[in-house]
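Given next, in structure tokens, is a single chain: the form predicted on its own.
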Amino acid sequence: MSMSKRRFIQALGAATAVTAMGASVAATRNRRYDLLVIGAGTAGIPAAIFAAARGASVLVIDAAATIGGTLLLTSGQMSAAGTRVQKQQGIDDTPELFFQDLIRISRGTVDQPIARLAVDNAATTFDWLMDNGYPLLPGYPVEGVAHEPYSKPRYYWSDLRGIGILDAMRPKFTQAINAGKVDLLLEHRAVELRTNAAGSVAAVVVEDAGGKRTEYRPRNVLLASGGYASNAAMFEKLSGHPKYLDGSYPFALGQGHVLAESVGGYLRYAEKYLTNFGILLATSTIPSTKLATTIFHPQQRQPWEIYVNTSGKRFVREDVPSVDAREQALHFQPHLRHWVVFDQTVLDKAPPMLEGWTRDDLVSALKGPDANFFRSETIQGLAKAIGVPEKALADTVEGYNYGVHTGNDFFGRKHLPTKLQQAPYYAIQHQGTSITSTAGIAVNEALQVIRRDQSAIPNLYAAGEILGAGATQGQAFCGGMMVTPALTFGRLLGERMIRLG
């Protein structure tokens, strides 16, 4: 069982108390709700909490059997500038500095109004979580983990990952349910939005697990149903690449996107799709679970190997310190695929490259059979085994060895510990992947769903991953800029942005 699925199963038990409190359809059918929230996850829960605190009547529905959404699986990375934690630690940071970092890291590809809204309000969201018991890891915030670092320590994490965020919000959500301010229908999904002559959403058709349908006529609707990353067909259509990794929330099927489009909304930012630098897939059948992750960060382990593409050629300076530079380099490679190539000397002398694997584990895997690991007594034989041109790979290795000998690597690489010349030779296949949704529903600065002519559907809002990573991160991975905007936008909508009455 993969770690992500194990966390998901464990998290189901954590939400049992709220699950048991779900309302009955009979109790909700005749109510005219101020707000109907589609999705009880990262954005939907805070929206319901804050709307209820304003006196709104709220109905929350979710297709899953429990609350939490992607918080049940996500690593829960958050980022915010100007928080109380920063001030207590003497860290001078502002939303403006945060925004400038986003512009720098994304190379200006974020949706600037949406990113501004997120960073300007992130600190209040994070402080609220801290007030409600969020278990921040000691030593945080830091400048960055896994992604391109920020210029200031504004990156927050918990050893409970996304569950830590859910745990901090659950009591407030439960209190609102107990007080009769929020009704919760689990294993119910929205299947249709109906509009009136003015173009507003007049009704939401909700279907239970048995196929029975009920119509609700809320004053406002919030699409907080998450992304589409578990819908393989939609993922490939929008990203242009197959869904290689089976690691997304299973209910992230893009239903909210379909609903928004059905009433005139549209998707944007599909062109901003980006992949990580590659993992080892567990099977050749996709979507696949993950077998292993390689340590590509030179700050953690300097590379002894070279990385080659489907043409048998190097395509990036292996010891470049920038995470984003490596990811952008792979973005332009066919099939988002590359091989880590090395020889017996590297195997004998280099530190282990796979997270959690010993050298003996790697040696055993290289003996096969496994679709990721290859071995040959010659470079030409290795090229044939991995399916790249023999002469190209031989020339690549010869060129790299020249750089080691002279200190003048063609890519400017600095760490050149040894030539690759001691048989046998090895290669490990890596597949670039993504488990988030890049494209998203278009909204305005009030988070209202908009049509292609930029007119708003007045009472239809969207928040969370349904907006797409392309909006809040651009064509880059910016730490914390998926979870934090979802929480923040849910809070803002519930607190003040959704017009009640």
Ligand SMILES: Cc1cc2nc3c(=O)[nH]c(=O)nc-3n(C[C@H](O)[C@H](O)[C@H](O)COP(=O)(O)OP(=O)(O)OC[C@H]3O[C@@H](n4cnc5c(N)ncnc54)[C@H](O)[C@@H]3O)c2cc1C
Second form
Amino acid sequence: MSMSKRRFIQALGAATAVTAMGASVAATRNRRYDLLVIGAGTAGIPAAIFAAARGASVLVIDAAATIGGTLLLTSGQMSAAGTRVQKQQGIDDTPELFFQDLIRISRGTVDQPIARLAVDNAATTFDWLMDNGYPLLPGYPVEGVAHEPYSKPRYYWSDLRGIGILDAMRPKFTQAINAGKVDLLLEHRAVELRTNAAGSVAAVVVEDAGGKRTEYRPRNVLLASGGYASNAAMFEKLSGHPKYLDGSYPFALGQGHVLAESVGGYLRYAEKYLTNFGILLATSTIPSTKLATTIFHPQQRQPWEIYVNTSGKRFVREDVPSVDAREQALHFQPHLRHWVVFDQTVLDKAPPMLEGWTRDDLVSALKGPDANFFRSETIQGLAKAIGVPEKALADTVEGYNYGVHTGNDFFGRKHLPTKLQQAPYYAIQHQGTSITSTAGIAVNEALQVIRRDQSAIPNLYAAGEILGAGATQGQAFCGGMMVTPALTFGRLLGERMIRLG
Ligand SMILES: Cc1cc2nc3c(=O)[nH]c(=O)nc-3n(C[C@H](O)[C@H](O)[C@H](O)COP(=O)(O)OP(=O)(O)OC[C@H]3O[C@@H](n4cnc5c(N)ncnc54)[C@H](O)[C@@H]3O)c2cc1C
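Could the form predicted together with this ligand be shown next, to go alongside the form predicted on its own?
Now the complete complex, all chains and molecules, led by this one.
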């Protein structure tokens, strides 16, 4: 069983207490709620907590049998500037510096008003989680983990990953349910939005697990239904690449996107799709689970190998310190695929390359046959095995060996420990992937869903991954800039941005 599935099942156990408290449909049917939240996940839970604290009556529905959404699976890395934890540690940081970092890392491709709203309010969100027992790992915040580092340590993490965030919010959510301020219907899916003559949402049609439909007429609706990464067809249509990797939340099906579009909303930012650098897929049928992750950060392990694309050519300086530079280079390679190529000398001398794998694990995998691991006595044989042009791969290796000999690598690579000339030769296939949704529903600065003419649907709001990674990260991966904005926008909408009454 994959790590993410195991965590998901563990978390299901933890969520049972809330599941049992779900309201009955009969009790909810005739109430005119101030707010109906579609999705009890990262954005939806804080929205309900803060709206209830403001005195609103709230109905939360979720398609799943448990609350939590992607928090059950996510790494849950957050970023925030100006937090209490930073002050306690003497870290001088501000939302302005955070915003400048986002502009630098995304090369100006974030949606600036949306990103500004997120960073200006992230510290309050994070401090609130800390007040509620968020189990911050010792040694945090740091500048970076998996993505391009920030200029200040503002990156927070828990060894409970997203469940650490859910556990911090769960008591407040449960209290609001117990106090009768929030009604929760699990295994209830929003299937239709109905508008009135003025274009506002007049009704939400909700379907239970048995297919029975109920119409609710709330004053406001929040789409907090997450992304579309578990909808393979939608993912491929919007990203231009197949859904290679499993591991997104099973209910991230883009249903909220379809609902928003049905009342005049529209999608934007699909063009900002970016891939993570390659991983090893467990199977050739996709979406696949992950078999292993290669250590590509030269800060952790300098590369001894070369990376080649489907043309048998190198495409990036393998020891480039920037994570973003590697990702951008892979973004332009066919099928987002590459092979790590090396020889027997590298296998004998280099430090382990796959996270958590010993050298013996690698040696036995390389004996094959396997869809990821290839071995041949000649470069030409290796090229044939991986399906790239033989002469091109031979030229690539020869060109690389010239760089090792002279110190003048064609790509400017500095770490050139050994020529690749000792048979057998090896290749490990890597696949670029992403398991989040880049495109999102267009909103204005009040987080109201807007139509193509930029007019707002007054009582329809959206928060979380439904806004698209392209909004908060641009065409880049900016650490923590999905979880933190989802929590923050949920909080802000509940606390003050949704117009009640
Ligand atoms: C493995 C993984 C690792 C990640 N790591 C990070 C990270 O470290 N840092 C970071 O910033 N981001 C990370 N992300 C992304 C981030 O976790 C998500 O973008 C974020 O949690 C999504 O929050 P959300 O509220 O939009 O959606 P969710 O938390 O998924 O909540 C949406 C809820 O809506 C429900 N729903 C869907 N459709 C309907 C419907 N029609 N009716 C009723 N309910 C519905 C779902 O069941 C779900 O409970 C990661 C994502 C994954 C998958």
